[in-house]
Structure formats: C-alpha cells, structure tokens
Amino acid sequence: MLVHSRKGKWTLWALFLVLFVPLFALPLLVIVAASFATNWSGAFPSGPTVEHYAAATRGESLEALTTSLVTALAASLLALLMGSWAALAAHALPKRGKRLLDTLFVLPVAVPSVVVGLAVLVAFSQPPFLLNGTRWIVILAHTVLVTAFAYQSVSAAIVRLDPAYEQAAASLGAKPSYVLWKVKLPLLLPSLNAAAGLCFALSMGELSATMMLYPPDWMPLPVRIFTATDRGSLFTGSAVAVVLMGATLLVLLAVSRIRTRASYR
C-alpha cells in the first residue's frame, strides 16, 4: 500500500526503525561493541582495546578465515554449476518431472542442517567414497546445503526470460549450444551472480553440519567462534565474528559490483 502523505511516511519510517533496530541492527552493534571491550558488567562495555582483533587476524583465527573463504568459494562454484545445470534441464521437462526435481533440490534445506551433516557423514565414511576426516567432506556438505538456493534462483530467472531471444537466434540458424552460451547464459548472468553471492554468504555462516564433519586441520571460522565463546572468550569470539561479517560483506560487495556491470551489458 502506497503512502503519499508526509505524516504517513514519517509514521512508516518510525515503525520501520522501531522494528529494525531492536531485531537486526542492535544485536550486530552489540557484537561490535563487545569486540572492543575487556569487561561488560553494566549497561555499556568498558576497557576499550583492540587486542581482540590482533588475536582474530592471526594464528589459528586467520587460518580459520582462510578455510572458510576456500570452503565457501568452492561450495558456491559447485552449487552454481550443478544448480544452473539442473535448472536448465528442469525447464525442458514436463511439469511432473520439474516438480520432482524441485522437490529433490529443496529437500536438503527442508530438514535441519545437522541432519544433512549426519547423512553426509554416514554416506562418505566407507569406501569407495571415503571422505571422512578430510576437507572435502566439509566442502561437500556445504555444497549440498546451498545448491538448492542456486537452483531456485536460476529457475526463477529462466521462467522470466523472454523466449523471443532464443527463437530469433534459432531462426537464424544458431545451434542449441550456441544459443545456450551466447544468448541464454549472458541473459542469466545477473541472476547467476546473485545466486553465487547468496550461496557464498550461507556457506560462510554455516555451523551445524560443519560441527559434525570438520577435521582438526580444516576448521572454518564459525566453528572457531563457537569454540572461543564456549570456552568463555566472549570478547575474542566477538572480534572473530566481526571479522567474519566484514569478510563476507566485502565479497558480497564485489559480487554486487559484478552483477551491476552484468545487468548493463
């Protein structure tokens, strides 16, 4: 519903701030404040310091950040590849086949992620697919969890495509492979970039399935945050969480710039 009066607009803005600040902004601001504190016994933190960030950007924390970035990048690329391929294939299927494929891809996100972690652990702990105890089982679990989002994003974009472009290319004698690579995929590029950013962000923050699977030499940053806070290092864990948020936002901003350029091509 559109609001045209100035009073109505101010009321909506006030309502938005009342709902947004306590639910979304305030918890993040608390984490940022805690990352600079050495004590928090009253309403506000005390003992400002940056030592927590020194610990959060070196040693095991830096290794964990690298692990998260590599895992998220690999899982996002695999999810984008498989999800896009499946979405393109599903578009050519009859309605019943498409519904079946939709159900198969949505299933991993319809159940708790810890169930997906357990399923991956059981399935890949015996030969010939023995991945337990390696980094690959973590990347595989993240891929399974985020592929559904890539599939759904690309499927929605395919439905919105104007078929006239493909028909025009085909009428001029273009082969199906040429239409796919030179016509269809370029039109889908903004949606592909958006799906990649979403998959990356979800993978960077994934914890439940990762806790069941990660080997000692492949600990992602969310696990590092959990272990730090579980041991009572709340302020160090907060600093590591801010580093995680910052790294994720930087990557998403880069993806957003790529998407913006792609939309103007």
Second form
Amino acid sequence: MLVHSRKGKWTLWALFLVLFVPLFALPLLVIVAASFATNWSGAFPSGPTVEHYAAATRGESLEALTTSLVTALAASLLALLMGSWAALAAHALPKRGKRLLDTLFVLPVAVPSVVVGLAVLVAFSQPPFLLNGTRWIVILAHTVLVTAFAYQSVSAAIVRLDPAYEQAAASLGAKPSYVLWKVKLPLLLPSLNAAAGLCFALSMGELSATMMLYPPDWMPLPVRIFTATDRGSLFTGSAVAVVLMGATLLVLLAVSRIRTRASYR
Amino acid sequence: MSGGSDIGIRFDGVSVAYGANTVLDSLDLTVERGEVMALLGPSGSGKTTALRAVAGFVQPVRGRVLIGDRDVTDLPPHRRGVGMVVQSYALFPHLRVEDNVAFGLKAQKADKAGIPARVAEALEMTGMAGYAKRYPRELSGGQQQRVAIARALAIRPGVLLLDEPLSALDAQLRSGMLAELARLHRELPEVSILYVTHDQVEALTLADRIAVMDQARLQDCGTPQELYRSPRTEFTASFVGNANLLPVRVGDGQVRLGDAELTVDTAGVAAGTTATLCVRPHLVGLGEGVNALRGTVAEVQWRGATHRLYVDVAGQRVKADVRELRVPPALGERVALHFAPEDAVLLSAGVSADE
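May I ask for the structure of the form predicted together with its partner chain now, the form predicted on its own having been displayed?
What follows is the entire complex, opening with the chain shown before.
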C-alpha cells in the first residue's frame, strides 16, 4: 500500500477510472453497443436488434471463426514447440551463442508484421516451396510472428528455474532427457501455458500480415471484420468483432484454468 | 558399487579454476568407506567446490576424482551414483513425497515391483512414512530436509554428499537433525559421507575426521579430537573451537609472554624463535596457579552457565570461560589466570605461516 489515507485512495480510484474507462473500456463497449444497433446517428445507437449476431454466427462468418481458431491453434502450438526448443537450446549455449539466438528471435517482433507478411509471400511463391494460395502460408506467417513471443517468455522462465532441481535429478541418476521430461518441462509448464495463451491471442487478432497472404478459402475473422466495415457494414462488422473477442477470451480463460492447476507455488 | 575397495571417495591432486581464479588448489584427500568426513571452512574456502567435483557439477582442470575404485573424473553426474542433499533441498515441487523419493529409482529403471518397498523403507528410515502423499510445499523445512535425505538414500548410494544440509534450519531443529544424521550413519555403516559445513559444532559432532579448508586449500585433516586438542595451525585452532592465540618467545622447556614464564611442551620448536601458544578459553582458570598470567580485566560477559572474561596480559587479550561466578571481577581489576601445561599447544611460526 503506497497510499494510506482514505482520501488519497479515493482520489486514486477516481483517477484510475477517468483514465481506464475512456481509454480501454469505452471503445469495447461502443463495439458491443453498435453490434446490437441498426442506426447510430445521435449520441446513442438506436433500433436494437440481434440480427447482426445471426449473420455473424452463420455462413461465411462462422467459417471465418473456424478458420481463425484453427490457424491460431496450429500457429501457437507450432510456435510453442519451436520457441521452447530454441529457448532450451539457447540456455545450454555459451553466452555469445545465446545472444545471437536472442537477437534472431526478436526479429519478427522488431520488423513490422506487414514486412513479415510480404517476406513470407515472396519466399513461398516459388517452387519448391510453393505455399502461396494455400492455408499453410497463413499458418506459417502466424507461426513466424508469434514464435518470438513464445521464445521470449519460455527463455525468461528457464533463467528463473533453479539449477538445483536439474542437479538433484542428475545426481539421482537421471539422464539429461529424463531430467527434461520429468523435471524441467513440468516445472516450466505454467510458463509454457502462459506463452501458449499469449501466442493464441496474438494470432487470433493478426490482420496486417494475413491481409497480404490469405487465399479465398481461408479467410480469418479479423480479415472478415475488415472487409465488412470496409464495405460499410459497420454494425455487422461490430457483431463479428464481438464474436472474435468472445471466442478469444473464452479460450484464454480455459487456458488460464489449466494454468492454475499446473502451478505449484 | 564401491566393490571390495576401502576407498569411499578420493581426491587426487584435484584443482578447480574459473579462468585465472583457482577455487580449489590441488586437493589430496581420501574418505574411507563408511567414514563421515566433514569439510569445514569459511565461505569461499573451496569446500563446496570439492563436493561439487565429486557430484560432477564442476570439472577439475587437474587431478582425478575416485569413487570407490572407479575414476569418475570424466563421467557425467548421472553416472556417478552419489546421493546428494543440498541446502535448499531442491525437492521437486510437482511431485508428491513418495514420487520424489521414487524419482532416482525410476530414472535408473529399477525393477518396478521393488520400488514401493524401497520408497517406504527410505521414508521409514527418515521418519517421514506418514507424509508420502503430501506435496513438498505442504511440509515444514525440517520435514523437507528429511524427504531430501530419503530421496538421496533410496538409490542406495555408496557415497552421500551433504552440502550445508542444516543451515536453513533453526537452532533447535538443527541439533535434532544432527542426532538423526548420526543415527542414519549408524544404520548405514557402508556409506561414506562427505559433509560440507561452516559450522564447527556440526563437524565436531558428526564427523569421524574433519578436513579444514581455507583459501582454496586443505589446511589440516584429522579426527575432531586431534584438531581440537592439538591443532597444527593457527587457522585450525581458531576455526575448530575457540582459542587464545598468544605470541610467545620460546626458551628451553618454557616460553615467555611479556615477563611471565610459562611451562609448556616445547618439543619440535626451536629455542629462541617466536611461536604461537594456543590455549582453549574453557581450560583457563581464574586465580593463581602454575602458568599464571596477570593482567587487568577488560570485559566481562555473563553467558548463563559461564562467565567469559577478557583480560589484558602483556598487551594481549586473553579469553577465559569460567564457571558462573557469584561475584565477577570488576572492570580494570587486576586478576591472575592460569592453565595446566598439558592444556596448551605450541604452534611454531613456520607451520602457521604457510598460507
């Protein structure tokens, strides 16, 4: 408790609400409000309806939701696998090698995602790696983009892991592979889980790289929202956005439930 | 595992260095089978490094490490067959007590059917049988300590390495665990124990022999009685128990401190040289007697059962632990102290100055 006086606490709460509500909560509320409206010309939306949701959970929109979920799931699992592998390998390297890997894995974050999208497009438009026009190019681009985050969060967790566990296991006769599966990975599980959630959420919302790559039969939800609002269907777009938000939050909630069961301290 | 050999652990000229910084300097030491060897020294003395060289977590730059009659210098830690208990216990937090204890057996692919019995045996031995289903976080420090020992013993190692195992416990638990460790050692007479500690009481209580380490080197090695009663160096004298270390001029059969003439055994120390006289404070008495030291009282500390007197004698401060006095001397009062000739050890300057 930094502030002790009752008055000070109330002032801080008020300041928090004044800053938080307009910046974070209101825009989201506006989308929710718009998704139920047919008309918004005054201060408040009018003509309440649930028709947009009927449209947002059917046909093309439903397909786009499935596309997004599958893409995000595949990309985050691949990213988790590669990111953790690389982080574990980097930890075993001498200092210079580790720094090199750290730099390599920060690249997809440092480079604008449009550029990553373009790079993937150019790289995989020629045989023998002809992925352009397939769903795989979208999944690949998402994987590249989110692996960096997986690498960083797992890497941070490995550094925090007390080497005494590994050494105790080794002194008990456990081979390095046994130590990895039975000690290190279980102890890293909460961090792996958090990394998976982060990757999933990032992939669900990815638009700029996806725009450059998606084939007609693999349109993720953010692209669908963009095209809908671009055509002027603001209220339908809002409803689809709320669906995207809801789906992502549901998955994150499920993931965090697993996490509380997996944390030991 | 250690075959018919009488060697438990042997250090053969083992040096460990990080860059130019030597943390263990050509250690030669043999721990016999079934022996408890304490590595005693201040922090940074190289004692933990020596233990880690046995476990395989540091690689010596020179020398060999033997366990039994096996040269393990180039073996990875998991092939050395040592049990280890560290200060932080390092119990696996995601495993129940029984799975922690079974870990080594499963890792070594021991016969599955035999595992529960050996886990139960190890837990029984450490008095933790009732806690098999608990998680480490549900145990107190002392209980975690017992589980860590059970886990190390379950693999039936020929060698047990204990790295400051009691330093995270409070004083009362510590003396209880010391007794437990002594009992465990009686029950497992074949196991060699290397016990790293900075606490002289632990070393004196538990060890068959003590190796005193300082500044990356082995300073002295012997039974607790030898080191305590007749230390060979000033460092040993001051680190194993308390000691008055007084600079004296050596004569023939006697030494001089200021103008006091003291009768002590001067064998092995040349007459006319300067040497250090080592007398334990609790062997110094108050009042006149043979080997009297007269001086003024500088400080008096009451310690319940004893009084600790600090007396300035010929520019030296002499400590004396005497049985609680009804009327302790006042500060500045002139008093006499005495000690029996056989209670003093004369350390020649040559021996103490080798560091």
